[in-house]
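Here we start with a single chain on its own, the form predicted on its own, put down as structure tokens.
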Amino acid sequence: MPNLLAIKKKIKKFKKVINVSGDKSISIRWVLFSSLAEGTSTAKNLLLSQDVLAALRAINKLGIKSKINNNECKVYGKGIDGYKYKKNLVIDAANSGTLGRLILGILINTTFPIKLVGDNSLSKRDFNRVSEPLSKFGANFILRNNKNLPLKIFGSKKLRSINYIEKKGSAQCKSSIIFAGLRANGTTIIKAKKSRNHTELLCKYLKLPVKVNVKKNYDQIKISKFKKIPVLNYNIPSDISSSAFFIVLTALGKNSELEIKNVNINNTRTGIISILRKMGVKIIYKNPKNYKGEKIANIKIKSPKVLKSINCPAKLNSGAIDEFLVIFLVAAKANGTSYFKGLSELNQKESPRLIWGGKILSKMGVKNIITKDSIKIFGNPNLNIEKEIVIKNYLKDHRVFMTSVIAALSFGGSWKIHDKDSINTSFPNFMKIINYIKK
């Protein structure tokens, strides 16, 4: 079965310099942002997973042209009034909620209906989290049991300014209204909870109008019409959500160290770096800097002799929203019970992540116990797995995939892990850097 990964033994300690791939959230909002600039940007180490790709060939619909060469893409930007609507056109998003939710803010000026469509994991998603703010644009949605994908977007010329509360702390939301806001007349205002912020440092570099007012426990965005984007020449960090298995990798490993070089550690991201500390994993940031407005630095990780249990605090669920899988294998092997709370958006992913939590940890012999919004973990710091394991239909969520590997690889045993192109949707080179991590 070409398609299922086998894994009989653990990994041995290891002391590795990596580099790992491009930051997805900034890749997916550099091919939106340049595909509306006037003339062309170009983008180094941008991510080329399916979620990218699906961008590009998305602009590619619109009539913008994009070239990839090595490791450099360009995009032929056209202006914000570049894109060509045409009649029975459909965008396909793929498997990417960033993509999907985030082009419907751009395509609320259509002059003809779009239809866009996705995968099987993200037609199940929702969808009425966007459509709903952005109807009050002025623009128009049919959606597939008023949630769901396919569905079809009715623009308007006609678009007036919001004002609009955000609380699920959703980055994507909070986008898609950024951008529908800055096509719209008046000022646009968002009282934002507090989630990952690549699209307002971006606007913010590129000299946009949109301002946002810091606030404890929530931001204010006020954004008007622009005019023109400058080109967007951007080298891709790399990605802390990627990063993130390598990091609990080490954390599970003994006497083992790990330098991952270039990092976005933006502070909206870095929830697991704040968690892991706290539970007693060592790791430092090395020659930090900042570019483009994100925080860079390299990340070198230590194993540690004891992992402390944690009650985790709610205020840093947003920023490890995608590592949480992850981070409850810490809590497996922790000395004591860990407590994580306010986790429902887990379950709004790619698959039912917090499900899924619970049921890889099950699977190991870790007991747990789950509700709606939360997951209790009873660590066992000498947890050993001898049996057999067998991972399968979680929707392809390539998190899933990744965070099984590391299990296999931190607490032994004979694992089976079906679907093992789904990192094809974020991380194509996940097993190559685990494998020269294992030599």
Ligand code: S3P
The other form holds:
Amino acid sequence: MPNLLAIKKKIKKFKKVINVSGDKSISIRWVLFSSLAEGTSTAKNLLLSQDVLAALRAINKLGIKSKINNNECKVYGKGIDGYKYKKNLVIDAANSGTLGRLILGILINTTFPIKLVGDNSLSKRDFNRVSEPLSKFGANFILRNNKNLPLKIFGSKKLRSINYIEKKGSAQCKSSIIFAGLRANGTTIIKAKKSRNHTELLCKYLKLPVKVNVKKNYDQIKISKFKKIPVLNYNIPSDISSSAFFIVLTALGKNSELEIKNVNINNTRTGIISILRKMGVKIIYKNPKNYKGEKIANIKIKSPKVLKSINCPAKLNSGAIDEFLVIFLVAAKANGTSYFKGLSELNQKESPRLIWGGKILSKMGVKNIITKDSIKIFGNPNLNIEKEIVIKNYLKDHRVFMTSVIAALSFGGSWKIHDKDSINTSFPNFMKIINYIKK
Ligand code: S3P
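Since we've got the form predicted on its own here, give me the form predicted in complex with shikimate-3-phosphate (S3P) too.
And the full complex, kicking off with our chain again.
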């Protein structure tokens, strides 16, 4: 299959109902919790992308078996001490920050040192943000450049609880500390800047000793040592971060309508909905329900007549952290200048995404000014691209690829987007759904 996608035509108006793949954050967490559970856990609609397959391979290396059959995945957990720690183990987190960071919290009691490796993109990312708090529990680390992969974790059987202030709003750091806290003696207390709370909700559903005290600007999380994890049967809802591309495709369209079924609308993830509503996009939730602590609904979107610019409140950032690249496309078509701030974390993702956001807009002929943590976008409601645009060398960041596809279909021009296989990390079905909407 050619790895270059050429798009030369805008999409016509559409009215469709779609199903998007399973949530990546929950899928990886399901694999990890199930691997520590006592017995066989089953997931339906698990996201079968490279990141999640890497999680399954990681637990397989630790002696935990799994099986995939049609739309069902089984993990044969052996309890909280069921991992087989062998000498010279190497775990490959591939492209996944979530896998790499969360699993370190679980491996904190390893008998032998374990090497953690990742792909080119993951090897550029900061792992000091987890090795630093995990060291306080009593583990030791050797990292390349003191912060990168490959790293080696030296576990401890005498883990002490810690108090930690998590200032980045990183759910990966918070979750890694929660896993370590579950293995430590005493009570670990995290004061965590707001971020997605799937780990906490799963702990609550599994009745693990984790208490969350929700405050206005942060969450206080108290974690004690766990004794066991029961099996976790789970029907994974659709991923709002994957849905975001189609939500924006509709928001940038004319007279189009879209319904996306069964999407996770956990309020720590719906920043994009709040932001687009402020920009004038009509989005409604149909049949909202609660599933094991998560909120799920069908999302209905209609193309708006006018898009308004936004001065985006930074408090919405954490709930939209993976969606900013596509949100910038909406700002590109808005009436007026939009401003997004407090976004230095965007440059810590699979690629430096704030920089890439600015680059894509500049290639599209949209004036923008970026700093190390903000972007100003000068919108143009009549934006229509006629030139050739090439997107390549972006560290295979799946979201750069998918954002470029949405831009090409919405604004025209002749696009050549390299590294199509980048979508396999998070959303292998992306092009299938695009083609279905185009039909
Ligand atoms: C994730 C947390 C976020 C997000 C990532 C998934 C998670 O990362 O960007 O795609 O599943 O916990 P940070 O923890 O670095 O903010």
